[in-house]
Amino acid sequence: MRIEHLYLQDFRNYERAEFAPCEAITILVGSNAAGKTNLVEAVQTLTTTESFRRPRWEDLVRWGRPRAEVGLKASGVSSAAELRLGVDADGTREFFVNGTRKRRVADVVGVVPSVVFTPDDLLMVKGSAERRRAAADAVAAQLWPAYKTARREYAKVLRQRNALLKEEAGGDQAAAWDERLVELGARVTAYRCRLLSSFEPELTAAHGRLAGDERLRIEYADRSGLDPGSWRSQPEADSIEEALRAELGRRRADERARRATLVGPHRDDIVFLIDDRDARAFGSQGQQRTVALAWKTSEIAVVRGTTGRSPVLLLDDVMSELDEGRRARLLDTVVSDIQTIVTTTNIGYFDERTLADAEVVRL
């Protein structure tokens, strides 16, 4: 898919704003507070329905405006799509594709498939498990409708259930919650599974392309009673509810005595192996920071694989934080055939053959 046009209306510091990306790479140049990543923001959004951000969504519309407004239109080989979205000064919000209001988030996301990378995704390797975790969400939200589903309404009841363990020593009450937790916790660490058995030929391949002779490897480290290496495999749903019941079933004192859930995929963690020893521990930051860029880089293959449908990329001021080789290897593996639009507050980062093909855009 390829944005033709985007508008956006009293959002963020935007009285009134349209673009129109080009087919191949837009680079917007301009100053800090500029609004550069502000449009990024706006694709992510509308295309996502969240933000790498994580605002209050009254902080989208510009102060003392009672409503924003963004929507795009975008084109593939044998589709079109129209999305907008409203989001009052209240954070009230609502989304439309093709005209027709949306009551599910789930029926919004992956439209029209995005991949964003920013400054902070450079810490995905050695920063906590909860940003692995999402990193894989994001991703899989986009892959499977249902999947956004389960994992909002696991965490529902892994609210309830810690709640009611913080209330009672014994935990009796949060037992209540348990087959609820299994049934939920089972379909998102279902989808994970084949969600990493996908990813893995394409991070390890993309590794490859990137840092030459090592090997890059993963291992899912869940928390529901898996036998290791198992996740390959793509086990179903059904096989995971036994583990993880029988997981529960062992650490039921442990969580009475701390009162909090300990079994679940929110305990996850996805662990990154640069030939076999894990780059979290031992990896130097250039050889954590190439794992990122080959993780952000599969996305694109697996979403694309997946989907039948190429994502945008975009790309917020990422270039200032890699070196001269990583920006090179990045832009030649993904900006060839796919939209890209970039931020950035130095043209200098870019070489005359990726200029020559983009379109420049100052802010």
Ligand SMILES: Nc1ncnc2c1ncn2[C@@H]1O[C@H](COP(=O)(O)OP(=O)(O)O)[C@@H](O)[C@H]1O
The other form holds:
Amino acid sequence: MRIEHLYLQDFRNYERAEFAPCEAITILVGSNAAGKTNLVEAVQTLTTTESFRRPRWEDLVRWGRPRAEVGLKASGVSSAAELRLGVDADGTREFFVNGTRKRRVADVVGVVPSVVFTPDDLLMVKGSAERRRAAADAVAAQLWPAYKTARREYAKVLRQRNALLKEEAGGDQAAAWDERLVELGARVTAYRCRLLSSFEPELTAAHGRLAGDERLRIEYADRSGLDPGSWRSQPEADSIEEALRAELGRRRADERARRATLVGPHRDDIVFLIDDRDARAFGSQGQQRTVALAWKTSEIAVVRGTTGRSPVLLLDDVMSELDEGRRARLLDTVVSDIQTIVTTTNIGYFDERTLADAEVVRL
Ligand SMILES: Nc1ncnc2c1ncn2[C@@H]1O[C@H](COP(=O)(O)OP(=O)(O)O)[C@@H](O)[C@H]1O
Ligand SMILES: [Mg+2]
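Alternative state: the form predicted in complex with this ligand, after the form predicted on its own:
Next comes the full complex, this chain leading.
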């Protein structure tokens, strides 16, 4: 998909702004606090229904104003769509697709797919497991709208169950949530298996293009009691349920002692192995960043392959975080055939060839 028109009204620091991003690459140049990340956030929130900055909704509304709006028109090979988001100062929000209000996020996510890449994403290999789960969740939610629903329901059940486990002698009541936890946990885990098994070949290939002769593969470190390596054969939720139920039984005493749910996809991790060594523990900063870059590049391919729609790529200020070689390779992969919106403080990061195809907008 390509965004043809974009407007922001009282969104963050923007009073009123309109953009017509060009087909290939639009470079937004601005100094600090000019509103670069805000603009990326606007597009990302509108297309995925969630800001990567995780603000309260009311924070998106320009200070002192009653309502923020963001809207875009996009078209692709076989479809066109208009998206609009309104957020009121009290935090209530509404999404519209082609003029119709959509109450379910699943009806909005993925209509215009997007892939966002920020300096924070460069920490995905080194950072906590939560970051890696969030990275996987973000992709899965765009591929399968039902994933987002399952993930959210699972989080709710987990909260209830953990709250009961926290209470003195709450263990028995917590057990009432076991079946729901198993059912939803298995569904989330099944999607993750499916995601990672289709992701891995793309990731290995993308990494090969960036890193030459090093070989990257992943392991899905599930906490649902699956047999090692079985995620690659994309097990169905039914068979995961059994494993999860057994694992829950096995860890019951631990859970009571530690007063928390220890089993299930909220404790999963993704391990990146470069030539069979854990990149988190042994990779240099450069190697870890290359893995993150490869992840984002594959995200584009996987989203396109699964949904049949090209995502819009949003690069927020990542050029300054990369060395010259990685900058060049990133630009090589993006400039091809995908609409890209990139922000920067310094136009000097872009080579002649990129600039020839690009439109430069000063904020
Ligand atoms: N709700 C809001 N209303 C008005 N201004 C805001 C709001 N939220 C953030 N800002 C302002 O936006 C500016 C930062 O924009 P940002 O896009 O993060 O800058 P950068 O160009 O450095 O990425 C800050 O000056 C901040 O105070
Ligand atoms: Mg910024």
